[in-house]
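Below sits a lone chain in structure tokens, taken as the form predicted alone.
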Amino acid sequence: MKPYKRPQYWNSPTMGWWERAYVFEIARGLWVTGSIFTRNMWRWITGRKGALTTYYPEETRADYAPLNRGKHILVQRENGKPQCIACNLCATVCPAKVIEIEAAFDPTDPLHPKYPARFEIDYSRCVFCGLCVEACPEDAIRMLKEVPDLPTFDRDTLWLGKEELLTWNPRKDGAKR
């Protein structure tokens, strides 16, 4: 196999001598790093709030923004089915592309014949913009600011399927049928 070779642009920067003396910049990245370390140990001993340090999962952080968007939930029928059409427009606005649909066919079901048989987000790559909320014409996504479990080490834990977006603090909207 041939070795990768990087290409050469024209206007590739050149290191000057100041760059090259990586002491200089490593020297004020410990100044910064100190000085700050220093600002929030003398607030934590005179008793003032210093970091902003939360005990995740025991302590939620009050600043969070007002417009945090959190976990994504599908909405209930009244008998427990999913609101969603799977119309797919979700995951055609979702700019990041995590979420996925497998559309099925209810013939016994004439309001609503087609439905999700798969709806799976992939929330390691998911931006939470919210474009998939907007996009739904049946109001059958939603996002709640709570964001339980959603930290993790494992990236396989972090598809959701249909079942948890269904049961995890289910809603149903009454309005619809």
Given for the second form:
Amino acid sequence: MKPYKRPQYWNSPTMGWWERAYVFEIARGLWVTGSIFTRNMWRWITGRKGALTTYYPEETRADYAPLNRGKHILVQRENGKPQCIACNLCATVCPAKVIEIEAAFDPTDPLHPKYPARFEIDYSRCVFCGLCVEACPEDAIRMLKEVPDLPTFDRDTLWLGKEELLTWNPRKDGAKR
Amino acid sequence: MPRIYIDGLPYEADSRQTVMEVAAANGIVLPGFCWHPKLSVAGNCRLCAVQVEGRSWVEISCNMPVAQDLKVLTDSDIVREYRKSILALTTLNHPVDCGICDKAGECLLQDYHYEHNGAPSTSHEVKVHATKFHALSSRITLDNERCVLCSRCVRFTHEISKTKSLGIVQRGDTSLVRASGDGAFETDAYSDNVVDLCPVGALLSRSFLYKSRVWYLKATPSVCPGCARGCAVNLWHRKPEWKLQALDARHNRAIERITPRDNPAVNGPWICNRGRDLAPLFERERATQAICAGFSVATPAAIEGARSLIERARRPVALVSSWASNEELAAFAAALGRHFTVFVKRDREPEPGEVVADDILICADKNPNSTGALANFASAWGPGSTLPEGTDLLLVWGEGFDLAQVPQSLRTIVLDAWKNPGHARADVFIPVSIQTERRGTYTNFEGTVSGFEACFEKDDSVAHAEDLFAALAAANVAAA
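Switching from the form predicted alone: structure of the form predicted together with its partner chain?
Then the entire complex follows, led off by the chain already shown.
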């Protein structure tokens, strides 16, 4: 059996006498981490922007791409009713089958007699593909660039209903001022 | 027997047939709204037009009698161009609101438009508006904007249901289908067939309105148990892959609608309105709890109780269900038939207000399998029947028998699917499955046997009657 030979790597560190002296380099490293820590701490205490940590979920990232597919919203008509006509095309095209719509008949509104009595999306299974937005013939469902902030301990609370999807307002999320 | 050529291929035809009928009989699908195999020829939609070879223009095939060596082309350039313009005309005033139309997915206009036209409307005129949601009856709503005036519904009420209750009023693009003023359409026992007949979404069932898109539903072939005719029907229920999770879970096990399934031997393409209203009958509150000597017990324990009662009985009597399938009745005959004195009981009698019998489809016997049951067991249980002398055990299978009729001292076993307060009187009650949970066959009053398939899984606490009798048979053999 051959004796173990330590492998040589092309990028193995080569240290000069300054590095070998140890204490100077340690002090330099402590200075780098300590200065970042105190800078972030100072910004956090004084409530300024620019701390490297994002305080999820109170804070959402500012650098989402404009075309990022995040949370769904249901578009409203001028009278506050959903634009949705409960045609179920989004639910049909959805590859994860997360949309469930209960249609109802509204005889008082002859132009829009069919409306969604319930509109439910399961965010625990949604794959954010955006096909529902593509399929909608009425531009009634859109996706915002912000991702939904739904940390929860219960799978059932990940179903969002019509009221939530109609009133969800991205500005209410805890983005930093 | 003239021979005709469709697109160059020869077909044998009967001299009384039309080109459309020959094509349909040979599996060639010609488009058309107004032509229906069971109705007279109206020839008003013009969509089935074909070109006779050598002529420069088209003629409608539904009204073209066959002639020796007639050569028609169904897909020539002229025919294609003609179909396209006819579809453009048909959709001229059509609202194209497929998104909220219940017919979308099984609509002939949609299919033909994709197949033969596919182009958006070239019209710049404002569409003619007409009444929407016109209540033709308490069961049917009419959207006149979607109507293509094929007159299938009108011809149905004139030729099949014979109430003459629908007609077309006014002319041109203000033509409207309307019900006659005498309310005959309201009382027409076959009125819902016009919903299936309607090639577009003009006539819609009010009970099914906006309930579900049709592509979420699956049709299971079944037999209507409403009367002894045993019409072939399709039970439409939600596909398992479209199971609802957040919304009302009852829809996952509900019959959403019932439509006729074409069976020339029994009902043709029609069923009565009563047959479409079976869902509430099936979806009554189910019995799921077995009872033994007044206590709620598990189903196997109740079967054990029934077995010991049967073992001890000297002169047991059974009233078998005329809603049972032939397979279940055969299982009963094989397992317990020799031990029991058997009567065939009518489970249901006509309800007040119901059409009892007519000369179209509806039969007076409101049980699907009386014929099959009487083929197995000769004697029928009528209103005047009495139990034989010395009866010490009564087994009642199915509904329609009130236990209060028999003395309290008589031991009773009851098998039923639905909840009924009378069950508490039974010594043993065992819940059994219903038609939608098992497969089997019924024999109708003419002796035609038709089969039905299971739509739903049965509950664990409920027994299939067929398995139940096999379990009870073991006891019977041991006792003998």
